[in-house]
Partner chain sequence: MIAFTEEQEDLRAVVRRFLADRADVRARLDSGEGHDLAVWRQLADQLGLPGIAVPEEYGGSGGGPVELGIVLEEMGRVLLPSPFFATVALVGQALTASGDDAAKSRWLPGIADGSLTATLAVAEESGRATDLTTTATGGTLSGTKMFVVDGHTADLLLVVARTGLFAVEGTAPGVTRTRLETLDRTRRLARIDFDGAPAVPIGESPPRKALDLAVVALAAEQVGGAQACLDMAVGHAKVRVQFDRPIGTFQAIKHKCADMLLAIEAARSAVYHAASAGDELPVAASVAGAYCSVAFTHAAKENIQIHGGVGYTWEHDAHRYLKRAKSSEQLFGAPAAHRARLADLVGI
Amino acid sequence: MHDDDFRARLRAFLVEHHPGRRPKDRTERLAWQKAWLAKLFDAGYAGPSWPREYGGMDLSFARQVIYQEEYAKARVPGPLGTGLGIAAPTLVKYGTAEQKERYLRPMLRGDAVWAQGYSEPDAGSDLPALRTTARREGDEYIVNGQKVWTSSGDIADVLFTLVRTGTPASRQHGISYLLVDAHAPGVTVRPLRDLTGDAHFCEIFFTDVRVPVADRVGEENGGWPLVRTSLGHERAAGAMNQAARYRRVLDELIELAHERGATADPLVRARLADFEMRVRIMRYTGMRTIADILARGEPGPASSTSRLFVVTFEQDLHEFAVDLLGPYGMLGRDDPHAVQRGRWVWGFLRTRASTIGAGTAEIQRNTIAEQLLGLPRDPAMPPSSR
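Output structure of the single chain, in the form predicted alone:
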């Protein structure tokens, strides 16, 4: 099949089966999204980069780009949780045959939602300082501790979690990677309300939670290489999807500027031109990230470049949108006079956290400086960190 035919077929499927408007009710929205992901999987349109043996499409580089562009244009629901882009590649590389068979298909179909349990109150950017412990008793680990800033933690079924199985002084050499049942006795999840009024993050407490040793990925105390794989994919995840999504968002922002008569202002036109160039750069950077993954099996340190570029762009774009709205830029989603149901204001508030997640912007800059440019290590950083 020619690439143009593939694009046309995919577009036709997304239009024909579009699930309609997103429900406001949180429970209904979760069911709506799960039903969409199941339909996508059953039709063979899920997991563009995944191996076919786990239900994916195993697309070529060119078709992954086409897939992400059409998916973003269609405005259909995205994946649930953080498992697809982060845990799945780690499981494919390090998991046992039983773990892959048990977990990957339900994750891709949306039957099981995954969330990441890495950050702790005193171990965010410095992950080797984590203190959640896992003590082995026979065929089980007993897990105690706390995680925080867990996206989708309140709807998760599985938590891919870093735990300390060595001594505190062992730092990254005493960390293991466990898959924890989010509904197991002893797991408590508390949503954290943020600036938008929503609760995107959660804190999670483990009190004597029993986890089978069979749900450890990789060797005991050998979780650090898995962390690097996960973080690399987290920073690269959706690189092309983000570029395609912001292509659409920028077009909508340009339309808004026209509607408000702002495009007569040369300064506004200059800012829009700047965003246009950055969206195009984002697309090419995303293509490079996918090419790296296909060539090396991992995104590598260049994923930090993609991550830093996207998060600074989306903050700048939403700041500009709010400026463009003038006084209306103070009205949130619940205000009847809000422009476009307050979407730009919500985006402005939501993207404040962008330069913190998946490693702060400072961590990304250090990675770029040290691993891509070969500059000396930042003396302020601990011996090993994100």
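Since this is a predicted model, take the numbers as computed values, not measurements. Think of the rigid core as the biggest set of C-alphas that the two forms share within 1.5 Å after superposition. Numbering follows the first chain given and starts at 1. Compared with the form predicted together with the partner chain:
Annotation for Pro185: C-alpha shift under 2 angstroms between these two forms, rigid core superposed. With the core superposed, Pro266 shows a C-alpha displacement of at least 2 Å between these two forms.
Let's see the other form, the form predicted together with the partner chain, since the form predicted alone is already up.
Just this one chain is shown here; partners and other molecules are left out.
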């Protein structure tokens, strides 16, 4: 099949089976999204980068990019939970045959939602400080402790967690990677409201939770190196998805600025032009990364800096949008006068998380400085932090 045919077929599928408007009710929304993911999987359109043996599409890199672009344009629901990008590659690389067989397909089909239980109240950036313990008793671990800021924790079926199996002082040398059944006795999940007013993440308490040793991924006390596994290539293709999405968002913002007559102001025009420039550079960088991968099998340094580029962009963009709304920027999402159902104001709040979640911007800068530029390590930091 030719690439263009592939694009056309995928697009046709996404348009024809589009699940329609997002239900407001949480429970309905979950069912709506699960139904969509199952349909995608059953039609053979799930997991663009995944091996076929786990139900994926095993696409060439060029096709992955097409997939991501079309997916972004189609405005269909994305994956549920946070397992796909992070836990799945870890399983593929380090999991046992049974673990792969048991867990990968249901994750991909959306039948089992996965959430990441790494962070703890006293272990955020300093993940090696984590204290949730797993004590071995025969062929089970007994897990006790607390996790926090767990995205999608409230809808999760499986929690991929880091737990302490070594001594309290063992830092990153005493950590194991454990898959915990979110419905097991002793697991308490409590939604945490975030500053947008939504409950996007949760806190999770473990009280004598029994986890089979067979659900440990990798060696006992050997969990730390697994933290960083992710699909570099998939991320690169995902960058095109993001560039496509922000192209659309910026066009909508420019439209809004025109409607409000704001583009007569040269300062507004200059700011919009700045975003235009950045959204284009975002795309150029994605294309460059792809060209590098196709030519050399490796993404260059730009793929590592592009995340910082994007998060700064999205924060600036949304804050500017709020400024553009003037006094309407003071209205919450539920007010009938809110402009475009409050999306810009919500985005302004939501993107505060961009420089915190999945490793803060400061930690990313440390990583870039040490790993890309070869600057000497900060003596206080573990060898490979998030």
